[in-house]
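In structure tokens, the next block holds one chain alone, the form predicted on its own.
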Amino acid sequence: MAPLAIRAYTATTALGRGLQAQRAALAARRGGLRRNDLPVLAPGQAPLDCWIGRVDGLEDEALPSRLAQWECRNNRLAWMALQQDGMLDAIAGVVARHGAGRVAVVLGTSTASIAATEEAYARLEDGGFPADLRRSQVHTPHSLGGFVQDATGLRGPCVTVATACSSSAKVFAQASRLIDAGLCDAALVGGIDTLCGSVLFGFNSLQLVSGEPCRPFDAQRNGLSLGEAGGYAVVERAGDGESGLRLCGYGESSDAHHMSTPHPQGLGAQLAMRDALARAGIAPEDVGYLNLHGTATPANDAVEALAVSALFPETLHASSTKGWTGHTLGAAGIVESAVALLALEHGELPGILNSATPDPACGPQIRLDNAQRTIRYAMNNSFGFGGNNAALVFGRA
């Protein structure tokens, strides 16, 4: 594929706002998980006993008055993340080169602003939504895309991708196809997901939530920690001979196996990774760092490790960063892409936080400790319910 230049990128997570906060916490091996202190909506209901990756300050920073009709926790985080790492300047740059009508918005989420809908039902008045929540635009899955398009003034194609935890990895692939098809010249891609009752109690009903900070690939791992996050990247065609960070390849696949369980041999995951490597035109041994999906659930980690060991040499440095941020669901793809891009820029390869005893059933590519090494290519895996797999290859030109 023709590579896409990464003009800017950012992430805001439980580790803080922007890339410097992420980089500093990863280097110091300082995590952002805390005991669940998210208020519940149902009267008398106790908070779920678990650990979460919550973004500080969301409750205190309302949207600007001109965007008040979009007010909700998810769109607050979308707005907060837009203010970091020169994103607005980068957007202005591609608008100046191509025009607002030629810049797409492609964003991923899993629950969008469903927390506002939960609140509306919890506060029903005579069977109807309360007056302050009678805003249909925040009760749709496209709330995120609609808000960001309104907030940025971009007028190209606008898509909200909701394929669960692979959502904001798949946005890079969709943006690449939109640009290849001539429907736009550049794209703002990314993803936002925020904590809410549906996320916490939904995953708990599937018996996937750990009562302690998650431990990816640890022999004693017993489930995930949920988190919230937002991030973006601005992409456009790379110029001939241009240096800098690039999206070099993407791969997507479907397990076609089960709604919530990965294929036991990881065949879908392997297919996505092979596809991404083929589009990038590189061999497995060219990848210096792989950010694993690595949820810390017993089945998902074992299957992903099996797929990785079938493809990559033992020298690969592969890790999950969910011990730092929690599993940020529809935002995981963009957050962990930002980690992969930081590894390319600075040669700082994160290990795994909270895990102490490697699972002997997982391959030698799984690394618990951080490392420092110059790399040329980094990969990011994101897998979602329903067997939705996405793999991305980033590089330095």
Given for the second form:
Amino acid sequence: MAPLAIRAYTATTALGRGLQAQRAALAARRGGLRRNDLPVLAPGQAPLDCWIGRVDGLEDEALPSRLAQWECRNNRLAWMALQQDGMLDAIAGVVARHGAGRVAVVLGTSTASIAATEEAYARLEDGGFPADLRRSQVHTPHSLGGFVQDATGLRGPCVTVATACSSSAKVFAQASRLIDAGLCDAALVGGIDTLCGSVLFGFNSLQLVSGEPCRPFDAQRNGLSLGEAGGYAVVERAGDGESGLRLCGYGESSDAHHMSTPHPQGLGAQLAMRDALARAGIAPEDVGYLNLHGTATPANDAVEALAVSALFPETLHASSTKGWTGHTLGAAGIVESAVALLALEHGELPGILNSATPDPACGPQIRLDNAQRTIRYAMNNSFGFGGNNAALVFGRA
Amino acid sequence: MTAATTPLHATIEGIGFWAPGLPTWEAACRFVRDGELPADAPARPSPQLLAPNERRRAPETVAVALDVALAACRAAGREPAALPSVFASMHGDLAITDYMCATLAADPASVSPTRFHNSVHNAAAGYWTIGTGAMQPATALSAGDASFAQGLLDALAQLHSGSEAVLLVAYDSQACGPLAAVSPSVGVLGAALVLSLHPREGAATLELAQIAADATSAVADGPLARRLGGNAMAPMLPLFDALAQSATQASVHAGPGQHLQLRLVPAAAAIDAPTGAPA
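Take the protein just shown as the form predicted on its own and give its structure as the form predicted together with its partner chain.
Entire complex below, previous chain first.
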């Protein structure tokens, strides 16, 4: 594929707002997880006994009044993340070059604004939604895309991708195709997910939530920690001879195996990674850093490590950063792409937080310690329920 | 100005359709042409891809999506496992959303693990890839009332980017519970298209003429749009009315102030078309 220029990128997580906060916490190995203190909607119920990656200050930042109809936790985080790292300037830049009608909005989420729907059900009045939550646009999966389109004034194709935890990795692929087909000249991609009852109690029902901060690839890992996060990137066709960050390749696949268990040999994951490398036109040994999906559930990590060792040499530095942020679900793709891009820009390769004893089943590519090294290409894996896989290759020109 | 320099186009190799009273594309076509409804139409879709016990238990959205997807692949003579797929739905499964929110409000620890994993927007895509053994990419998206149009754009872009053929599936379900007042949707509706770039005798073609401002948008007044207009996926029906009527154009809502203008070459005419699509 023709590489796409990345004009700007950003992430906001439990580590703080914007890239500098992510970079500083990763370098200092300072995690953002805390004991679950998210209020439960059902009367008389205690929060689940687990750890979460919560974004500070979300409750205190209402949307501007012109956007008040979109008010909800997820859109507040979408708005907060949009204010970081020069995103609005980058958007203004592509609009100035191409016009708002030629810039697409392609965002990923798994929860959308479901927390607002959960709240409406907990506060029913005579069997109906309370007046302040009778807003159709926040009770549907496209709440995120619709909000960001309204907030930015972008008028190209606008879509919300919802393939569970691969959502905001797949948006890069979709935007790349839209640009390639001439349907737009640039795109705002990214994703937002916020903590809510559906994900906390849902993952708990599958017995996938750990009672401790998650320990990716540790021999004693026993489940994931959930987090909330958001991020974006502005992508555009790269000019001839121009330098800067690039999306070099994407790969997508399906496991064709099970709704909530990965393929036992990681065949789908391998397919996605091979496809991304092929599209980027590079060999496995060219990749310097791989941000793993690495949820810290016993099954995911074992299968992913198997797929990675089948494909990459021992020299690869691969890690999961979910010990810092928690599993941010539909936002994991953009957040961990931001981590991969930071590694590419600064040569600071994160290891794994909270994990002490590597699972012997995992190969030498899985690194617990941070490292410093200049790299040419960085990769990010994101896998979702339904066996939905995406892998992205980033580089520098 | 917003039209692509090379018009995006596709051969419609196969069509699947399911709506209350109209359980196949053939039934929908007869209804559009003659106003005729089949006798003894089944009350719900029955996707043959699933084992009988799973068929009964499958969420409504999964059932309708798998039913129309398989029908479209059979009509196209395509092996389902070979196709990348795009699944579009405005709301996903409203009955599961209602269940999840009601349970969380009352007894959150009792959430059913199966209902939870079925609550993801890509549940239908997941069951499809598992059921057919497809390791090809599958996506699931929503764009509000423009979900079908945005799904079609992604499918056309996938063909442009080198996919041999693409399966596009669109569906929405029946709203229930308190949610029905804010996210209304009546009945269950699904449709699927197998699209490719290969000219095929006896197959209709579609071409994206332009993405235009809504001012000139056609009124959705075909027989299918009138009968099934209450479903959240109804904005796709002008295309299916046009295909059933062998019309030469259709307009589909594509987002705030926008619609897709589609040029159609009906199946019968396509046989004689000098250059339907480039080889």
